[in-house]
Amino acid sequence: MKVVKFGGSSLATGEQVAKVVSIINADAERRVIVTSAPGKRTPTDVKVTDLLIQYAQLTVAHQATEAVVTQILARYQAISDHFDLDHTVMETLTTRLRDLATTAFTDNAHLLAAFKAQGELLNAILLTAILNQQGVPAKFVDPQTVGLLVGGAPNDASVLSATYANLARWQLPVDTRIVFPGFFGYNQAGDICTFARGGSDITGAILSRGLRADLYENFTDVDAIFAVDNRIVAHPTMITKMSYREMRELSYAGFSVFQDEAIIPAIQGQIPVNVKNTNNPTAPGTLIVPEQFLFNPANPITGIACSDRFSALYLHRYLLNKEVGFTLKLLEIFQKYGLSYEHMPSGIDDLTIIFDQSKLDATTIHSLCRDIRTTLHPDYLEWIDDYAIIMVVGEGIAHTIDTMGKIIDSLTQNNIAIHMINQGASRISIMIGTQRKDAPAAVRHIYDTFFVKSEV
C-alpha cells in the first residue's frame, strides 16, 4: 500500500487535477491520498492559504468578506467547472466556507488554524467527488475520524503518539480510494490545529508510519531533488537515492523540496519516501531510503546546499577552555532570551555561536551581547550579520579520506574565505560558513570539484 501527497501545484488547476486522477488511477496500491490548498496558478498568483488567512484577518477585525470568499470560491468552481460535477459539491464546499464566519472559536490563534485548514479540507472534498465522477471509487477521510492527534500551538502543532495507536486500529476500506486533506490534525478538546507550512507532507508521512505502507510517495512538480539549487548551477545533477539523514542535513540548510521535519514520521516508521514529478509521472524521481550505508564510492557527496539566514556572535577569551562552567552561563544567557542555537564550534580561545537570523530582532541582539559582556566579561566580542552556511553532505564522506582537503582547496583556489568549518558527529557533513557574498560561488566550485570533474 501506498500513501501519496500531491502538492498545491499538483492541485491548482483542472488541468493539473487531471494529471492526478491518471496517477491515481494508473496504481491501485495508491490507496491514500493526501491533498494540499490550491496553489500558484501562475508565479504572480496568491495560494488560496494565504487567501484564507486573508479572511481570517477580516473576520477578526469585523470587516468585509465577500470578495476574499468570492476569490477562493472561484479557484474551486474553476477545477469543478472543468469535470462539470453536479453543482451540489460546490454547494457543499460554499457553506463550509462561509460557515467559518459565523463558528464560534476558543479565541484568534484557533479561528486562524481553522481557516488555514479549510484549502486542504475542501481540496479533498472535491477532489473524492472528481475520482468518484471519473469511475475511482474514493471517499474522504476527516483527520478526526481516525484519531489524528496533536498537540502544541494551534498554528504549530506537533502529532501526538496516540494517533499511531489510532491509525493501527483503523481499518482501509477495500477497493476504495481515502482522500485525506493534509496539514492540520485535531487537539484533545477537538479543535482544529495546523502543522507548519508544509503540513501537508507532514499529513503524509504521519499516515505513512501509522497505516504501515510500503512507500511514501510525495509528487511535486519537479523531476528529483537536484545535488544542489538548479538556480546557483545549471542542470545539476539529479539525485536518484539518498538517505534520510542526508536529506534532513540538506532541509536543513536549505534544500526546499521538504521542510526539515516534514518527513520525521516517515523516518520513524523506516517507510521509504520517494518523490515524484506530477507533471512527468514515468520518472523515477528520488528515493529517500532508511539505509545508513549508502554512498557511491567514486563520488562521496550526495548534495549540498547553502542558506543566508544565520548570523554568528564570535567570542573571544584566552584560557577559556580551562574556565569550568563557562558554556552554562552563556546557554542561560540564551535561555533567558528563549534563544536555542544552531552550531556552537569552538577552539581553545574562541566560540563561535550561530543563530537562525529569523528568531532574532535588533533589540534582542543588543541586549544579548550586553548581557554576554557583563557575565562573561571576553577579551573580544562581534555580532556578525554578514554569514551564510554551506553544508556538504554524503553518505560517503564518512569512507573517504580526502574530502575536506578538496573542499577546502576548491574554495581556497578560488579565493574564498573560509570564516568556519566544521564535521558533524556523523561524518555525513561538513558545514562551511563564509561571507554571504561568496556562498554561491563557493557551492558552484564545489560542485564542479565532486561533481564535473568527477565526470571527465
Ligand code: ASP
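Numbering follows the first chain given and starts at 1. All of these numbers come straight from a predicted model, not from anything done at the bench. Here, rigid core means the biggest group of C-alpha atoms that superpose within 1.5 Å across both forms. Compared with the form predicted together with the named molecule:
- Superposition on the rigid core between the two forms places the CA atom of residue 322 2 Å or more away from its counterpart.
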Given for the second form:
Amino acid sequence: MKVVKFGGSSLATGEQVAKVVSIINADAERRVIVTSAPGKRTPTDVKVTDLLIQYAQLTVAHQATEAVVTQILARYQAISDHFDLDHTVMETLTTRLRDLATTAFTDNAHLLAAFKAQGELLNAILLTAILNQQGVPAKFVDPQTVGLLVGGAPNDASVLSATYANLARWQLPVDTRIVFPGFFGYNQAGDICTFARGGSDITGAILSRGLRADLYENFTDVDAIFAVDNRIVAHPTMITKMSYREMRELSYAGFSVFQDEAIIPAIQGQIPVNVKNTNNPTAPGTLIVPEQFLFNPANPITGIACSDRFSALYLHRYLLNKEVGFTLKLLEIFQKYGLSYEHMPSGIDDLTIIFDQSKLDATTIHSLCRDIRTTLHPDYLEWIDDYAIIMVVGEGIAHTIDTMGKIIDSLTQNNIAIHMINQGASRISIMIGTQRKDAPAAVRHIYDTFFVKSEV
Ligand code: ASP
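Given the form predicted alone above, produce the structure of the same protein in the form predicted together with the named molecule.
First the chain shown before, then all remaining chains and molecules of the complex.
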C-alpha cells in the first residue's frame, strides 16, 4: 500500500488535478491520497493558504471579507468547472468557507489554524468528488475521525504518539481510495491545529508510518532532487537514491524539497520515500531510504547544500584546551539570552559558535558580546556576520579517506578561504564555513571535483 501526497502546484488547476487523477488511477496500491491546498499557478500568484490567512486576519479585525472569500472560492470553482462537477460540491465548499466567519474559536491563534486548514480540507472534498465522478471510488476522511492528534502551538503543532495507535486500528477499505487533507490535526480539546508551513508533507509521513505503508510517494513539480542548487550549477546531476540522514543534512543546509523535519515520521517507521513529478510521473524520481540500503563507491558524495543564513562568533584564548568550565560559562550566557546555537567547531585555543541569524538582532548581539568579554576575558573576540555554510553530504564519506583532501584542494586551488571545516559526527557530512561572497564559487568547485564538470 502506498500513501501519496500531492503538493500545491499539483493541485493548483483543473489541468493539474486531471494529471493527479490519472496518477492515482494508474496504480491500485495508491490507496491513501493526501492533499495540499491549491498552490501558485504562476510565480506571482497567491497560494490559497495565504488567502486564508488574509481571510482570518480580516475576520479578527471585523473587516469586510467578501473580496477574499470570492477569490478563494474562484480557485476551487475553476477546478470544479474543469470537470464539470455537480454544483452541490461547490455549494458544500462555499458553506464551509463562509461558516468560518461566524464560528466561535478558543482564541485567535486557533481561529487562524482552522482557517488555514480549510485550504487542504476543501481541496480533499473536491478531489474526492472528482475521483468519484471519474469512476475512481474515493472517500474523504477528516483527520479527527481517525484520531490524528497533535500537541504544541496551534500553528506549529507536532504529532502526538497516540496518533500511531489510533491509525493502527484503522481498517482501510480495499476498493475505495481515501482522500485525506494534509497540514493539520486536532488537539485533545478538538481544536484544529496546523503544522508549520509546508506541513502537508508531515501528514503524508505520519500516515505512512501509522498505516505501515510500503512506500510514501511525494508528488511535486521537479523530476528529482538535484545534487546541488540549479541556480548555482546549471543542469546538475539528479539524485536517484539517498539515505534519510543525507536528506536531513541536506535539507538543514538549504535543500528546499522538504522542510527539514517533514519526513521524520517516515524515517521513524522506516518507510521509503519517493519524490516524484506530477508532470512526468513515469520518471523514477528520488528514492529516500534507510542507510543500510546505500553506498555508491563510484561517488562518495550525494549532494552539496549551501546556506548563508548564519552568523558566527569567533573566540580565541590561549590554553583554552586546559581551562575547565570555559565552555560551560559560555553556554550559560547563551542560555541567559534564550539562544540555541547551530554548531560549535573548536581548536586548541579557538572556538567558533555558529548561530542561525534569524534568531538574533543587533541589540542581542551587542550585549551578548559584552557579557562574553566581561565574563570570559577572551584574547580575541570577533562577530562574523556574513557566514555561509556549505554541507557536502554522502554516505560514502564515511568509507573513503580522501574526500576531505579533495575538497580542500578544490577550494585552495581556486583561492577560496576556508573559515572552518568540520567532518560531522555522523561521518557522512563535511561542513565548510566560508565568507558569504565565496559560497557559490566554492559549491561549484566542489561539485566539479566530484561530479561531471558543470557548464559555466
Ligand atoms: N498549504 C500549506 C502551506 O502552504 C501546507 C502545504 O502546502 O504543505 O504551507
